[in-house]
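Only one chain is given next, in structure tokens, and it is the form predicted on its own.
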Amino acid sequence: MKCTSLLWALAVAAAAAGCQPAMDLPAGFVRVDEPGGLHQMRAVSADGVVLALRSHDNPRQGTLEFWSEAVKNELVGFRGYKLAGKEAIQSQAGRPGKLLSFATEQKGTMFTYMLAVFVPGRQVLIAEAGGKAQAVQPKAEALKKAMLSVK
């Protein structure tokens, strides 16, 4: 009986683990996540660009399009960004999103933040990636590719 129940026990933690938001990182990021920080997974360049995932409940199943406004009117209307692009695109799984990129300056230095938005039903997916516009910029496709491997 009891190796029946730390059977049953392993399977459901080894299902928990699997609905887990994960995606591949590019070469040359590390892992530094940060445990029972706002990130599911969050990874760092040697020169600072920083590749992170996040999810959130999404019980009142806003789409697609609610969820990507939202999030560029709260960079754009409230933080100061700049929207530099936006296109919609499709994960590896298939799944469709919103892909998008803003600017930024601070103290005379220019940011870039890429965002991806994905919607699978209850819950709500984030990919973003940022850092100096100096380091993103040669691997915003590395980037791109890692944001369409969500999981």
The other form holds:
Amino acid sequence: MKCTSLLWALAVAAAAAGCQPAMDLPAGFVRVDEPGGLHQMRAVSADGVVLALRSHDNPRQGTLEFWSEAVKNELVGFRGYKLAGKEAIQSQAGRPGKLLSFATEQKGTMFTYMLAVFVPGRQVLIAEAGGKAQAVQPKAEALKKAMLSVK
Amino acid sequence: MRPMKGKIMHKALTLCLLGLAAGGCAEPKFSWFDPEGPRAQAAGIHLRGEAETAATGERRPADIAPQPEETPHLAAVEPRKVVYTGQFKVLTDEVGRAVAETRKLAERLGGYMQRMTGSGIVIRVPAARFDQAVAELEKMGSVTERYVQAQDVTEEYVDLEIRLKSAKALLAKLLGLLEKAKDVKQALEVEKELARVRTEVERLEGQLNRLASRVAYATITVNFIAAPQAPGELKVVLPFWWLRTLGLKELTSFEGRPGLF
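With the form predicted on its own done, generate the form predicted in complex with the partner chain in the same format.
The complete assembly is shown below, putting the previous chain first.
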């Protein structure tokens, strides 16, 4: 009886692990996951650039256009971020997405925030990266590549 | 004469070990909830007219109490051992103040703060005050997500108690055998078994203590999310709480320290 329960638990855990979103890390980043946090994974570079992946329920099946607009409006309309770029992307797995780039300034320092949105059915996947603009800029291509590796 | 005693000793030791194995592993032939049965007596279970006092965590909040099991007279057996857990997401104007207030709330209710991050906190409160803690948390802002669970661990608890009792009884028997050992070989044999059983007793005591702690104190996890500031122009706030957690502040906040903004 206990053996059967254990096997079921293992099967459920394996299935759950299989459903967890993931992405590849660029060179120079170290994972710093916090159990129970907002993000499924987070990683940092030595100079303070943070890369993260999170997923949220999409029970009403909002489209990619809906979520990318909602994200942009939240950051521009309520936080004062400036939209620096918006482009259609496709993940390595062939899933369409949007990559948004934002700029913001704090006490004279410029910061960059990049955000990729993918909408696989009843989920919204958000890959984020950010930090001081001078630290993010040289890594922008590597960060984008990591975001495209989302699976 | 001596070899004869040695054989008797060996048989006694074997019987003891078989006894432990039967007590720890085999399915009992009687139902654990039989109030007159040996299992119930061993676990200190007896019929009661009303629920236990709350400090022991054996009372069940009315709204999340586990449903009675299939056997009708099981419901009459008290106390049940129930582990209460709750997880909440709360939209609030001041995240820092809400986290600090939650910590104070735990202390005021006789509990404590277990873990804290930038905008999240995990508290433990006496199980009897779980409902009160939840009610007060809900006043701190707008609850956007709520998950409450009551897990009945009575069977696991009683099993552990019985296994511990059996292991302790075996320990006592082995100590008796050690005193009667006639030579070094016998003594060493018993000592070896003693060491193993002592370890087992310690392990079971640890498990029982951990389970008792989970029963006595409910665990409540709260994540506070900053509500958007009043906008200068009229804007509609979309009803998706996680949009408020986007941006550099949450992204770059680690180990309870605030992020870049």
